[in-house]
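Only one chain is included here, represented as structure tokens and corresponding to the form predicted on its own.
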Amino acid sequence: MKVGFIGAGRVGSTAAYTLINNLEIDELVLVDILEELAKGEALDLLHASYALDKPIEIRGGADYSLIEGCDLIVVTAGVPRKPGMSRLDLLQKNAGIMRAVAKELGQRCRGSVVLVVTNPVDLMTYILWRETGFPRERVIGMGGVLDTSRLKSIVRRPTHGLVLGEHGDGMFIFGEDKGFEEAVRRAAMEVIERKGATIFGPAASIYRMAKAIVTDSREILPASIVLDGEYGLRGVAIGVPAKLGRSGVIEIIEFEEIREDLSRSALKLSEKLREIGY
């Protein structure tokens, strides 16, 4: 199993460490426009793998040839949010980055499953899918797992609620605890205002989704997926319950109860896609 990261910053490197600590991986690579950062993080992670008695091949650099042959690629590259910014404020800058990433992936990694983390994640997931031409089952956005984890941390008790829809202001809770929606929306910005960025929550959520894919567990998790008629929606990527496995999305789970909320959440995403030419 070979896993690649595009983006060797704080989220990418922390997620890479979490994966080598918890999953059986044969090879891990990191690609970043900052070549020395990618090489340094790779060397540090290599040392960690030996400290854990789980030595694997780990390399880093700026050359996209490193990601050839990856089974799973995690994309974290992009401009992060700053205090006072919404995820949608990142759209213009990160859309350009995502198109450049997609060009490389389309040429080199046509058999890979891609997990998109860059914000605004639903829009970046759609752009990467469109620009690579990959089957939609193999391009998955990470947002709902993190939002649902934040919900659990707020209610401080077991909950069956899932946070779905846009990974942003259009998110909504399916199931119990709907009264906590605004608190979930604010959760990330509280971290950003206090320490500058969210790191551990996203990294752990990447691990949850990567685990389902790498181990072919077919676990049902909230994930941003390009819809093609499900819930009556097309031409947009948005958070829905999905069964994940080695080939990516195995099945999209449809609940009639969320159709209206999902459609409302998708409207803003569709408008933003039109603004940038999709």
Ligand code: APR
Given for the second form:
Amino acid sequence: MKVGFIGAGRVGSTAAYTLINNLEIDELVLVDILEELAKGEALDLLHASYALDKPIEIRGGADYSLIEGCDLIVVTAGVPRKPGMSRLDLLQKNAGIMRAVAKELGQRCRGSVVLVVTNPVDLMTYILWRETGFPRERVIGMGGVLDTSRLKSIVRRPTHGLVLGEHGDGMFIFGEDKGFEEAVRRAAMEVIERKGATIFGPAASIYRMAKAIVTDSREILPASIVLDGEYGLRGVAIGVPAKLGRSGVIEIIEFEEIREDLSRSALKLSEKLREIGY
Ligand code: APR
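For the form predicted together with adenosine-5-diphosphoribose instead of the form predicted on its own, what are the coordinates?
Expanding to the full complex; the earlier chain stays at the top.
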């Protein structure tokens, strides 16, 4: 099992550490435009893998040839939010980065599953899918797992509630604990205002999704996926419940009850995609 990270910043490096701690991985690579950062993080993680008594091959750099042969690639490259910014404020800048990343992945990684984390994640997932030409089952966005964890932390008990739709203001709760939407929406900004960035939450959520993919668990998790007729929607990536496994999306689960909320949330994302030429 070879796992690659594009983006060796705070979320990428923390997720990489979580993965080497908890999953059976043979090889891990980190690619970042900041070559020294990627090399330094790789070396630090290599030392950690020996301390954990789980030595694996870990390399880093700016050269995309490192990611050839990856089974799973996690994309965290991009600019994160600052206090007062919405995820959509990152759109122009991160769309350009996503196109550059897609160009590299499209040529080199035709067999990999790609987990997109860069925000605004639903739009970035769509761009990465379009620009790589990969099958939509192999391009998955991370948002709903994190939002659902935030919901659980707010109600402080296990819940069957799932946070679906846009990873942003257009999110909604399905199942249990409806009514906490506003608290979930505000959760990330409180962290950003206090410590400057969200890091552990996204990293642990990457791990949850990577675990389902790497171990082929077929667990149902909220995931941003390009829809092609499911829920009557097309040409947009949005958070829906999906069964995840080694080949990526195994099945999108359709619940009649969320059709309306999902359509409303998707409309806004489609408009944003149109604004940037998709
Ligand atoms: N190719 C590779 N790496 C890139 C590129 C690129 N074209 N552009 C930027 N990067 C790298 C930066 O050099 C930086 O190291 O992406 C990394 C981003 O790391 P941080 O700035 O620490 O940001 P982080 O907090 O990790 O957030 C990254 O994840 O959760 C989301 O909203 C968050 O979109 C943001 C992303």
